[in-house]
Structures are given as C-alpha cells and as structure tokens.
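Here we start with a single chain on its own, the form predicted alone, put down as structure tokens.
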Amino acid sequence: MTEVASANHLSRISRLDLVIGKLHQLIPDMLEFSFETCTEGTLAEKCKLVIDWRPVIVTCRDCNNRSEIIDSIFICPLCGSFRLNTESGKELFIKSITGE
C-alpha cells in the first residue's frame, strides 16, 4: 500500500477499499483493530478502511443449483451432494486506494 502511495506521490492515504470473501473467516472487528495498529505512524494513519466482504457461492455439480453457503456446510441444499464448485467467496484483494 505504501509503494502504490510513493509511486503515486501521494502524501497520505485516507481511504483503502478491500475486496474479502467470507472463505477467508475474518474477524470484521480483530481485522480494523489490526490495520488501526499497522498503520499508525505511517502514511495511512487513521485511513478509513472499507471492506466489501463477499459470500461463499457455490454450484452443485449434479443438480447445477446456485446457492449461499451461509453456516459453513458445504452440501447443495436442493439435492444433499458434497459436489460443489466455489463461485465467489475467496477473494482477497484491494480494489483501490484514495489519497492526497
């Protein structure tokens, strides 16, 4: 983030947009605690963070159902099988950084 920030020549950052799928078990409140304290004393001291945290999509293989795992249970809730193909829900990236 800071090499964007030199490259850029901006002087501070003030706002990082990252992408996370809810694959990665995040803790939303441990994950803003830690940035907080990454960041102090640098370029993006009080940065505002903003996550869009994606779900965990998935495909059935045998019956081509589209659906949310929400509770962590990887079964297709139309058929019952274990054959599911990972749509959306590992991401993991910054989408864009706002400075002067």
Contents of the next structure:
Amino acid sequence: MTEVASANHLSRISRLDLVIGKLHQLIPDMLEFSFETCTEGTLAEKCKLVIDWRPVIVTCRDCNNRSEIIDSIFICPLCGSFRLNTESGKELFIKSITGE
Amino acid sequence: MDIVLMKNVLDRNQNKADENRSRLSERGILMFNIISSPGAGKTTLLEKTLAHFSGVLKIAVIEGDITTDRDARRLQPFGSKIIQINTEGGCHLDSHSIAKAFEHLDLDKLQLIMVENVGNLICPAEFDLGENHKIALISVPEGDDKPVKYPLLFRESSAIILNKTDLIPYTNFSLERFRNYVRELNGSIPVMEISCTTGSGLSVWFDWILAQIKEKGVPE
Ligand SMILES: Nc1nc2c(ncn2[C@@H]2O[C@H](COP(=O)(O)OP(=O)(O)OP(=O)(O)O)[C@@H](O)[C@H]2O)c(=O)[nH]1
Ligand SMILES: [Mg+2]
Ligand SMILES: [Zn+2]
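If the one shown is the form predicted alone, what is the structure of the form predicted together with its partner chain?
Below is the entire complex, every chain and molecule, led by the chain shown above.
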C-alpha cells in the first residue's frame, strides 16, 4: 500500500477500500484493530478502512440454481445437490486507495 | 486522489505458488499440504506414512514449525529427506518458503512431497503453496463441529482425515454428527477415519495416496 502511495506521490493515505468474501474467516473488529496497529507511524496512519463484504454465492451444477450460502451449508436449496460451484465469497483484494 | 487498484492481497503468494506447482508437475511430483490444529497428529501420521512406504515411494517432507526442529528430528529415522522451515512466529507457511525448501531437495528423485503446515486451521487454508491437495486433519478431542467452524479449509481440501478415533468412547464426539457436518460442507470429499495409535483406518489413507499417485501418472 505504501509502495503504491509513493509511486503516485501521495504524502498521506486517507482511505482504503477492500473487497472481502465471507468465506474468509476475518472478523471485522480484529481486522480493524490490526489495521490500526500496522499503519501506526506510516503514511496510512488514521486511514479509514472501508470493507465491501461479499456473500458466498454458489450455482448448482445439477439444476443451475443460484443461491447464497448461509451457515456453511453447501447444499443446493432447490434440488439438494452437493455439486456446487463457488461464484463469490473468496474475494480478497484492494479496490482502491484514496490519498493526497 | 483515488487510485483504483483491484489488486489481489495474496497476489505475490499466488504467483509463486503457481510457479511451484508447475515445477513439480513438469517432474510428475505430487505435493500434499497437511493442515490441522496443534497436536491433532500431523507428525504422527507422517511417521506412520514414511514407515509404511519406506523403500516403496520416494517421499520428502517439508516441516513447518514456529520454532524448534523437534518434529523434523522425529521423522529422521525413516530414510526420507526432511526439510525444516522455521516460520519465526509466523502462523502459516507461504509459497516463497516452499520454493526455498525445494533448493535443498533433489526434485528429480522424488514422487511425493508432504508438507506439514504450522498447526492452525485458519491462515494455512488461505495460502496456496503450490500443492496438488490440501488435506484437512482433525482429531476427536477437538469436537465434531470443527468443519462448520472452518468452512474455507473444508471447502478447499481434497480429503479430510479424522484422527484419534480410538478416543471416541471417552468423549462426547458423535461420528454421525461429524459426518453430517462434513456432508453439508462438502458432499463429495473423501473422509478417512483413522487412529494412528491403533492403526485403524490407516490402510485407507495409504490406498488414497497410491490412487493419487496413479492418477497423476507418477512413475512408480
Ligand atoms: N490417542 C491418540 N493419540 C494420538 C493419535 N495420533 C497422535 N496422537 C498423539 O497426539 C499428540 C500430538 O501428536 P503430533 O503428531 O505431535 O501432532 P502434530 O499435529 O504434529 O502437532 P504440532 O506439530 O505441534 O501442531 C502426541 O502425543 C501423539 O502421540 C491417535 O490416533 N490417538
Ligand atoms: Mg507436528
Ligand atoms: Zn440444484
């Protein structure tokens, strides 16, 4: 993050936008706390962390039904199949950095 | 100023992992990444496996530990090459440390590399090492609900091993509940119920390894 900032001649990073799928076991409070700790004394100190949490979405290989997985039950609610493709929920990327 | 990045947080790990995977694949070597909580029995399972295949398969082990080489020393007697990686506090192995371990292995003389990851069910599931199969190992004293609590690992693994089944009579572990949880999470994954202490179920694991090697077309 600080590499991108210096490449773009930013002197301060004020906001970081992340996209995180819910399949990752990241706990919002812990993430914020560790982010605060990591950024202390860097260009990103006091930077605002904005997270776009993506739901776990699967499509069924047997009936093509699309559904959201809640409570970790990976079974198609329509036909009961286990043969599911995970379409979203594994994201883990930096969408953008805002600074000056 | 807004800088749009869309950059995968684990990109650097992923690129090296892909590189590792193709290096192994060129030589027909299979790699397993064994993931479990501390003390579930990874090293014990490796001891049994190395002893069983000694003189039959050419296996190397990469041992990931936070500190000490105790586990690596336990595996020395079996005649396989053992490489120790100390993560110095890190809670998982990454693809770069695996690439470094490769430098100490004669890759042309191997059929299977087994990696014992650092004892932890969360972070190791996130970091691809370049393996062909992640293997989730859990043990009876941890409780039958582990799969539900760590969905990513159980979704991404190719096989689940339940170890310490000899302890079932002394705990409230329900095999039926465990099997149901696994079925809900990953209905097509093989589940091997074993006890390293009594040896029960180990032959299923050994057969599974041979089947993977055969499928991959590694010369025996
Ligand atoms: N009752 C019983 N004990 C077992 C079994 N398998 C392993 N153990 C014991 O469990 C303890 C931990 O085993 P290890 O093989 O060291 O576990 P590990 O997963 O390698 O542990 P770390 O590397 O520290 O994460 C040892 O005391 C083993 O003897 C089993 O099938 N039944
Ligand atoms: Mg061990
Ligand atoms: Zn369906």
